[in-house]
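Below, in structure tokens: the form predicted alone, a single chain.
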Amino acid sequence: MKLSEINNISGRTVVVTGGSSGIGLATAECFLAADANVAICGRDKNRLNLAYQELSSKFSDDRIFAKLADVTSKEQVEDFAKSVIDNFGGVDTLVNNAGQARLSKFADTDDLAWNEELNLKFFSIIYPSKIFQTCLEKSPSGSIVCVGSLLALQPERHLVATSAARAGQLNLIHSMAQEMAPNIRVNSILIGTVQSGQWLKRFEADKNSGNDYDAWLKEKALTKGIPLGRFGKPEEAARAIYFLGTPLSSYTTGSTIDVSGGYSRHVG
């Protein structure tokens, strides 16, 4: 069979949770660049209505849909299922988007942060993955692709609760990886520093970093020791997503894509 023939996701439905910016917002860019239909959820209206209408500004409407859920509350997130079978019939793919990293230290994490944090990074993935399941296991090639971080195997100390959090995702993807095989391929993508709104801000809020973003950013890139000497860019990771919620990666589940720039100090 010809790469043209199985890269061929015409007509396939793609699901991306968080996919209102960001890498969220790139990944249902590249999906739909491939003719496939999309559809998008996240916690803010005005940023999912702007991200609405950047895509339907490129691509065919009826090919896009776009609701307000909020992936840790699993009624949001069976109304918002509903709505995509309704309007698309079904789904091949769901890419496990949601989730930010969080600035503590042990000693200043409080229980409610814990809780808040621990609930994000599991649930993000458990409500929709449970409720898409049936739909993605009547799929010829179904595909749930979850964005993680390098921080899962490379803890770092001022983000001890998402790194704890990301490992246990870890975790739970590649369980859920042997269980659902072989109906449902389950995948994920360990990010390093990637562009993001976060990143902005703290920009904004560094009194000492000048005018310019991309120096700061370059600064900081060349101050943790990241071998590309930059930042990640959101469409670099959607890539990686692409290729795995894709029968382009029709043997591979259980696995994970780095897309760090080469920080990852682990072998393996």
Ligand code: NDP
Given for the second form:
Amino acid sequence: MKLSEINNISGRTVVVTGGSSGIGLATAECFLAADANVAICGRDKNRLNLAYQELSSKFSDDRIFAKLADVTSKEQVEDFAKSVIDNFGGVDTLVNNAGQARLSKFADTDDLAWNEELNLKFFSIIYPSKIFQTCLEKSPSGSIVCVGSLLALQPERHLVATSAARAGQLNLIHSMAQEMAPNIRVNSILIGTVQSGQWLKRFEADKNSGNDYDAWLKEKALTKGIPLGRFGKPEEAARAIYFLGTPLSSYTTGSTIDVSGGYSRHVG
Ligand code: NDP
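Provide the structure of the form predicted together with the named molecule, given the form predicted alone shown above.
Whole complex next, starting from this chain.
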């Protein structure tokens, strides 16, 4: 069988949470380019509208659906899921991508911050996965891909709550993979540093950044010692998500793909 036949996802439906920026937006574009239908959500109306406009300038708008939804709100995810199913009739791939990191050390992370971070990292996976589960089970290629972080395995001091939450999240994802097999495959990618909305915000907040975003990113990559010498691009993360979210990876579940430019210090 030809690779293009295995990989024919024309007419299948992909949900990307946090699809209005960065990795999520690049993922939406990647699946649209493969002829799938794509539904995205996010919290900021303006950002979501801009993303919808960008996608519909390149692809037929009857294959694109966008709706405001905060993934930490069960009601909003239920409402989003109902609209997606009304619109496309079913869902084949769920990409749990929405989220952001929290910069803080143990000494300055208060109880509220711990609660917010643990809530985001766990319920951004739990609500969409539970709510779309029945629908994914009906698909011939049901798949969940979670966008995680290398911090799960390699914590950093200035990201203490995010690192701990990512470790728990990865553990949860592996349990889901066991329980949802054989109907739904569940995998994740572990990101190191990918240039996105989050990094642009950090650049803008850095008073010593100067004006050149590219030079700032290059400097950060060198300081960190990323072996490939640069930040990843959102589309490079999207291609790994694409592999895990399509029948290309039909015998892979409970697995992770490292997208860190060699920053991982682990064997295996
Ligand atoms: P961006 O800031 O570019 O994109 C984040 C997206 O998630 C936006 O669309 C944002 O929209 C949405 N989002 C955030 N919180 C919520 C929420 N509660 N409900 C719904 N949507 C939400 O960043 P990235 O592309 O970098 O982030 C994508 C994922 O990758 C995140 O989970 C991030 O933590 C993870 N990651 C990224 C790394 C990197 O180096 N870029 C490193 C490790 C992990 P809005 O704000 O409008 O809701």
